[in-house]
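One chain comes next, on its own, written out as structure tokens in the form predicted alone.
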Amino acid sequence: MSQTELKEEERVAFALRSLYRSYGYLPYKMNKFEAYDLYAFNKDFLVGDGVITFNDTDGKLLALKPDVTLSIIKNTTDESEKKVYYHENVYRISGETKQFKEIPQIGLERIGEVDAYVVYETITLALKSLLAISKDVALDISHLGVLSAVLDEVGAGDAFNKKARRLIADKNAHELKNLCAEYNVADDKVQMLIAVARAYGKPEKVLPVLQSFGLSKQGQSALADLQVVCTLLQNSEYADKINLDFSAQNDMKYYNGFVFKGFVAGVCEGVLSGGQYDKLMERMGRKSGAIGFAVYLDLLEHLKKNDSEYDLDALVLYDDKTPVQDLIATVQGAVERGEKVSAQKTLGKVRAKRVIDLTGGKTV
């Protein structure tokens, strides 16, 4: 079967598996279910609250996996460097139907030291993954170390930080100002937070704003890491596809450093999400760093289809008067020319570039 005959989801998965293998990532296969305790202990890490559970024959509570990353960490117990990719289904509550749904996703995880090159390669593979879906894509990048340093500079406490992060994620500058007033935040700190909430665009536009904040030593270190990776990306062929955007966030209990979200034209939500999750590794008793991302293949069904697309190259109409040998020869000829063809007695609802009418004993 050629790639042109595959469904969009299958075509993308085929291309991405080949891409990840070319960068040294090995396939990883896992069970459909894990012990429920794994997800209960890390429920904040999951996308959504619902987990499908059932009792094993020995009474142990199991769960259909709602996440792949947790399973990979749990089942790769040694500390050697690992580069794996997966193509798995997870089971979550759909944001549209509010019912459980089997969601196909493909992604990769890199476990080990996360340096500037590893971040650059991972983000590059994220961009290549998006471009396998569409030519019109964007990847939004942020750094939780920088965001954490800004919030520490404000110094209004954990409750404030949690609310402020949510408002920055929503780009809600108005409510962010109201929150600052509630906590008596100084005017200069308010302006800094508003600047972060509104920060969006190419690195050369956003980085000078961040550098003007006068952050702590730790914040300056995070900003320097962001600068290095941005410079590498700006010198690549993907410079026009990336933006800095601090609305791209993940839970700081699990993630640190770089986080990113990917978008394609025609889909109203991110089809790719990833980041650096050293804190999750530590929480699970691991000493390694880690970074990875997932592509949500189910969202590809939302891609707008071109109305001019055809289901078939040729539709062969026949009836009881059509000589069977003529029908066979016509269909076989189309197949040998590399066309998609179907022989039918009625037009039905398929869209064909041309119709070959062999009814009533007609010949081509």
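Just so we're on the same page, rigid core means the largest C-alpha set that superposes within 1.5 Å between forms. Computed from a prediction, not measured in an experiment: that's the story for all the values here. Residue numbers count along the first chain shown, from 1. First, how it differs from the form predicted together with the partner chain.
When two forms of a protein are overlaid on their rigid core, residues whose CA moves 2 Å or more are considered shifted, and residue 330 is one of them between the two forms. For residue 21, the Cα coordinates differ by under 2 angstroms between the two forms after the core has been superposed. Once both forms are overlaid on the rigid core, the distance between the two CA positions of residue 79 between the two forms is 2 angstroms or more.
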Contents of the next structure:
Amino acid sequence: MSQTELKEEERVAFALRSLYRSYGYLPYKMNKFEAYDLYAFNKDFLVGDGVITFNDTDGKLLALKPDVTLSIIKNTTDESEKKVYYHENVYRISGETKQFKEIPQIGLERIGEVDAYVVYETITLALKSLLAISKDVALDISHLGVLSAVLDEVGAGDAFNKKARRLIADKNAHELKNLCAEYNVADDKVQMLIAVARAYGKPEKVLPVLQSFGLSKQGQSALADLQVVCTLLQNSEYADKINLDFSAQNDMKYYNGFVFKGFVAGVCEGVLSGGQYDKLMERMGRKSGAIGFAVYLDLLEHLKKNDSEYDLDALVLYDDKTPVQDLIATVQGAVERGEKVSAQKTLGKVRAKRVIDLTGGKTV
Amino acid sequence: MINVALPKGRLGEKIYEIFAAAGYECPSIKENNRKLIFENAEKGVRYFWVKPSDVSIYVERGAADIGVCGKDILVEYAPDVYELLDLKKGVCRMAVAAKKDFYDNGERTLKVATKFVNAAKSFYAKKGRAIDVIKLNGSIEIAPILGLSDVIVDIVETGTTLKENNLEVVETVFPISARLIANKASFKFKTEEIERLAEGIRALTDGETV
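Can you swap the form predicted alone for the form predicted together with the partner chain?
Now the full complex is given, and it begins with the chain already shown.
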């Protein structure tokens, strides 16, 4: 099978599997079903409420996986580092149609201590994954520790923080201003929040803005982590592909430290999403940290570059008067030349580059 | 080239004037014809007129990089887009209205007629009030008069239509005005162009009294 026969989704999946393998990630094959309890217990950490459930033959309630990460963590221990990649389908309610959708995902998870090197390697793997799809890509990086420190600094309470995070995710500075007025937030803090909502761009542009806030010790330490990774990335070949953006918070409550979201020109939404999820590990009784990401392969259908003009190279048209031997020889010859060929009695609606007409005993 | 989805109608024309004043004019748009797409290659902008309630769909799906639509549409459909600016045009509000003598004693399920089902549901869900939503597509004001519903949730501009039908506003659900929205992926790949345009428009609309 030639590379051109592969669908975009399959081509990317092949490329990414070998990429992850070369960085020491091992394949992880999962069962299609998972005990429903896992999701019921960790409902907060799922993207949406919808899970497709059904009963096993023994009456046990099972679910079609809405998420891969939970299943991977469930099977880890704190003793050793674990690096795995997966290529699985998940079942979620689509934001567009509000109906269940099968989403093919390929991604990786790294469980163990998350230091600057690990973050750097994971982010570069995310960038390499995007570049396997297209040349024209962008990766937004954010740090939820910095965002939390900014919100702590404002100190207007949980209800305010939840609304403010939503507005920052939408880059909605004007309503953020109104929200601050509603909660009597001091002017300097309002300016700080608006600066965060509007901050977008290269680290050298955004980091000084964040540093000027004079954040708490915790915030400073998160900011320092961000700075270290940004410096590593700025010195890499990917410097022009990354941006800092605090609207990148991702939907799931998984994440704490670094989060990132990847885009490919020509696809109208993010195709890659990931980050650090120590909080989820903690919730599941693990002490180690974790980081990972997933690429949503279904979105690659939006890239139209692989649409072919023809369904067939040759359509062999025959009827009852065509000598069967001629027909066999014609089809065989075309297949041997590497052509896509179909012998049919009618033309139908198929788009063929050329038609070989053997009807009425005609010969080639 | 930035693709801009504008809402067809009076508000859209007003919005276009702001874009033109910010340096993104496209004179062919003034020609009286049935064309829907207008381009000014020199200014790097392409406009198209679409149904106001469809603007967010064009932007969310990336057919337009940016667009202008009312807050009512953003609340109702919750599209996954950036909301960059409040243009402070087309100012009105989403409100609950009822017949002048209507009194809600909270005893039974409230019948609510509206075009904005999600907005109505979330408003009453926050209050914990049981409601029966009746989705209508127009002439909402007639519903309480005919006893189809107790109240309506609808856009109120001046309140004249309500008054003429012997209805009055009971409470405001949220204020509405036109918003500049952007597709999330477009924002990454056309950052400078979109930020420059938004900045130009912000300069023209910020601080303006409505």
